[in-house]
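First, one chain by itself in structure tokens, the form predicted on its own.
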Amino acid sequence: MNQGSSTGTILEIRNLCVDYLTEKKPVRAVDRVNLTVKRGETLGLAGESGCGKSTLAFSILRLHKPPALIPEGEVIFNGEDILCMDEERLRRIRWNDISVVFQSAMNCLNPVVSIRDQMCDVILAHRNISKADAVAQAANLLERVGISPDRMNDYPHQFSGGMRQRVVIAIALALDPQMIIMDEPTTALDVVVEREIMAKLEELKHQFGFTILLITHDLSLLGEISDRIAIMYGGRIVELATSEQVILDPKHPYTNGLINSFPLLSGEKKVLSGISGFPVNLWDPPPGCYFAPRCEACMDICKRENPPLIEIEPGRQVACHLFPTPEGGAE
């Protein structure tokens, strides 16, 4: 697979905003997000349901339909702004260079079309090859993800949930993309099957060298397979650091609340604290920091000013007034 350079940046999101238009006013679901994805890494994106994770992922390939709108920002992939591409150029990027594994494999697969035909449709839409070659490639893809090619003529309902997810991953790998966006790929799967699928994905990643943007609310999963983790709240990135830093030494109060919501598998038993209150209402968000109404460390400045995302140490960013900005300190 031609991946180009093995180092550097493959994707850079700059000041990206995504609105959902309503009759009264637009609702901002992604609010001036800046995020860099390094070539060959696995970057995790985590947060509560409704925080903007999937909306951000869909905006990378302009998969949104009205009433969603991208009013401003840039999505730079290999030096090109995807938001400025015409439809033909965008079509060549989709699946050839960036593919997507959507939530719920059963909903992604056509229930009345065989697995073979669904895989061949993807290949033939982008490659000028014969049907026989496409079938052979599809068989090879299934073997990559641990499914016998003898199952190619079966239909989605004849597979288990874990096997359907493997099929979706195989389709995402069909054109040897440089990057795969995975949106809650293990939703509704038990933990054993989840670990099997993620282990297979890691094996394929090391074999073929693609980059992964993995979206989930499961921080324990991200801690195992991600190189870095970005935490979202209310459409904003509030913390970005290595997986080890986020899991073992979270800086943002929201990240700390997420970590404390998961039980430990070993060590001393303790009562889970979780996070009080409810996620921010983006229809009528509060002034200042969106997390302030739920934050035990809330200060007066938090209710007035939105904290910028700043680098508190090399490679580590936090958006919180508990940490001093270059212009001054937190109150």
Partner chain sequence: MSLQPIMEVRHLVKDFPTKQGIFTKQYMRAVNDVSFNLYPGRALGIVGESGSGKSTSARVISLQYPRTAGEILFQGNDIATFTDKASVMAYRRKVQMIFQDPYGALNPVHTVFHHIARPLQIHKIVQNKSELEDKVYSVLEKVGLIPVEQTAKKYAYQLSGGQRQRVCIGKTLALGTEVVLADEPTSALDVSIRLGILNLMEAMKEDFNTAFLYITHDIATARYFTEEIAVMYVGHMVETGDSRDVTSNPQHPYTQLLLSAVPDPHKRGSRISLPEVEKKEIPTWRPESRGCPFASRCPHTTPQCREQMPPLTKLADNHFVRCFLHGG
Second form
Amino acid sequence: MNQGSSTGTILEIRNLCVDYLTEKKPVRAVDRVNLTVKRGETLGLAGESGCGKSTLAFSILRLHKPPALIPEGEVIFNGEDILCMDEERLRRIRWNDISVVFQSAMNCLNPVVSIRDQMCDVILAHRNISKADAVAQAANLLERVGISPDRMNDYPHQFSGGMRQRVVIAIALALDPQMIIMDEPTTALDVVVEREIMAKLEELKHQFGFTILLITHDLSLLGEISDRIAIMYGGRIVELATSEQVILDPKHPYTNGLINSFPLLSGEKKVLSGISGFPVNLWDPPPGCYFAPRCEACMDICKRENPPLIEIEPGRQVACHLFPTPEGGAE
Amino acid sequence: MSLQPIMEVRHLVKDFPTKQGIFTKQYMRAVNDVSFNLYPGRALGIVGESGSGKSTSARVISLQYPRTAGEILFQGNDIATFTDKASVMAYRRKVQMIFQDPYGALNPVHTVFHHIARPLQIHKIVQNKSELEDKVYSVLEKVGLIPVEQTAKKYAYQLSGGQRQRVCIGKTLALGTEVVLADEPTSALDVSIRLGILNLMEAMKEDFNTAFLYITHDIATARYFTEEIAVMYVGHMVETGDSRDVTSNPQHPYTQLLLSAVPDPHKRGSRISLPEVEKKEIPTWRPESRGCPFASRCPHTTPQCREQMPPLTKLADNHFVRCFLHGG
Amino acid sequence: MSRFLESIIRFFKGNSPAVIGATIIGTFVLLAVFAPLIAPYGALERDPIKYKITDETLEKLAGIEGMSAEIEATLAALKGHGFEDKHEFLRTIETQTGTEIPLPLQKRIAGYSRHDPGHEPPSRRHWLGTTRAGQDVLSQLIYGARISLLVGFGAGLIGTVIAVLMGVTAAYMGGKVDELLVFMMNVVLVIPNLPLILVLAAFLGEAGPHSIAIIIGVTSWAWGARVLRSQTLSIRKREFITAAEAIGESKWRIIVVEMVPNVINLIAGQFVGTTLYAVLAEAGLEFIGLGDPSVVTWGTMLLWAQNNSALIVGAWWEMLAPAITISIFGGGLALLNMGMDYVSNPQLKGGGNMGLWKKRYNEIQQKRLAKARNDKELA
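Form predicted together with the partner chain, following the form predicted on its own:
Then the entire complex follows, led off by the chain already shown.
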């Protein structure tokens, strides 16, 4: 029975589509995404607003509410398709095996409940242990993320933004999950705090060996801490490669444009221009490649046909007509 | 370059009241002894984290908050002397602010045309309706919002973030603003759009000799856009100088910390870990506070640092540091 | 102008509560405006019918001295017809019978045919019956609508204007002005509304509709003012207000041109809500006798119905007609308010899309589970 659970793969997303039902026709926010997450790696998912990265992350745990629908695709976790699971199985996977740190999660802590109670709530919801044991576990978790356990009885507003984010990460780690999905975890934080938190996260990862799916628009951050990076545009993956390859030798014109949108802190000052044009309008997308209207290397075929995501080298995928399918079919 | 500064800020101080008891009143000092100059056609970047006082300084200059102490000179005149309506209006014309959130900066019930036209009408820059239309369209063209007639009819919710920010910049062009205080103008925009806005501002420097105060937490874009950088920490200016110098050869421990924290994919794997310090929290500064603001987080703290405020020391022609490591 | 029409159409599209509500209110407004053309009778016009032959009449007259078969036949034929004048009535009977009728019999016939136009049940001549005084209930409702709507909308307008002035000014000015205005709002809020209205109305004696409108208007604004103040406060913090100040807009223009248009939906909701409250309050005041009983409004109709013991006597139409009318009109206002909520918060509309979504979701899940089972079997 081939279920794709080769040693090394923790999550496999196959042909995933996510639609939003509207009064007119449905809007496709994620379009036939194929992605494999290796056990123990840090996979970065990069793109700008509206590219579908958060939507993709939400669908892994089926967190979508109407009007979102998942008409096609499979999300295989440890051999099982999450999209086929019943409520009970799904509930057990959520947080136990895969947890999520949402965007601005530090603002999602309940302001009238103490940190200790919030953490215990999560622990007790999944483990049949006594309250005292839960409190002890919570104290342990706080220490892990670098917060003194004496602060357990404090309320969220008594912590700074960075500390609240650590609390949220502690909650995400509460049940020793195999994988953590983080959606823009440090966007709202100052760069020094971000550095501290990311360092702490690396430390914890080495200690406990979980996999991280890190979603952000900050390519420089991904370049530093992730093993592989997937670039999304208009709901599609346009490039997937190791961080080094993406940063130093990007193949897709969008990736190239994105890299060139980050001014450097060293080297000669050169004029950068970002990417001209406007983000793709998913209500009325162009036929063919979504990036064509903004692409400097746009060819005729780009306006007609959508380039498939193909493997141009082992471990390297691009969706661009500049890299056509080799003879004999593609991946 | 011996240019005349268009704006001089000297020893600016801004306090805000915190707790108010019956007999006592406590203050927190958001800006402490901050001085800088703005020159036509040049940009000064103020870099700092949240709570550093960078936005507050700009808001004092734009008359949103009254200052507590210090002088602000505009074209040689102290703005405290602008008490009558006419001079305040004239100042408002010349000194404008653009904000971080392009979504909040435009009134959702008004068209783009209204937003550009109002400043022209209030300051009586145009005489009649057809002149108004011409001027509005010409402004929209200058900021790259074409086709101008179509865009003018649109409402804020029909524009993208980058387009809205261009409308805000257009307002300053309509007014003939000479000093633009840009408070994190690109932080809320998509990455690929940011450079378009920065390049537009660069063009304004060249074409209209506009002076910019560019406030940001992103030191990389500050290096890209500004000629000079001032680094602020907890309301104090800790290092100022030429952008290249400050970013490639930082002298203040805080600047060094800041630069080492910025993500840089080229430094993968060779990152030096941040120094362990006793307190990681950023202190709240009060008028009574003593010593160097960075003392609690600095790896080189000495007893002197906790007692006295280090003065600004000149290191080179255009490089100043506020730190006892460099004398004082 | 066309943009205004466009936005009106957009408001009603797919918004059933708004459409129904607006239709109801529109109908009432038309009725009120064109009352003289629509109402079958005058509001205070008494049914002049005094004589009518009924079954009871015939029973009582059967076998009386002087009665003949021809006279009975005539009477039977004339059953149900109404006559205003006694002499005309008797002359008609005589003419139709063809013979003279003796005086005592005439007196008897007239006596037993006496008709009290009051409390006539709904019939073809009076669709909703008559009041105790013989007035057409339907016509009273239509004419009464004029006053009730006037008071309702009038009080709504007064209350809303005060609420807007107080709320928006307090929020924009801040500081001492805000404190003072909030204090005033709190005072008016804390004073129990109904007793206050009662005291004011009693103080004025038999208060006419205008006085009632003013009284309700000046006592009902406080809640709306609070709501508007908090909404305006949140708008005030938005940067476009700071930007407007920075380019030099005058305070007045900022309030009227920049802030108020952003809360116009709240203000509209306020207006409809206050009108609803006013209509009910007015009916209530008049019902307990504090209004001017000589004016015909829905409230005074209730008052008279109560005084005439309509329900006890069995003349349910006199009481129910105004009561149901008030309910329908109030319901129309409430629906319109609901429709406005839908616009401010489109998620409430949910409705149609949810059904479609559920359907699609179930389809997809079925296919998915079927495929999974298939794969399992094959493997």
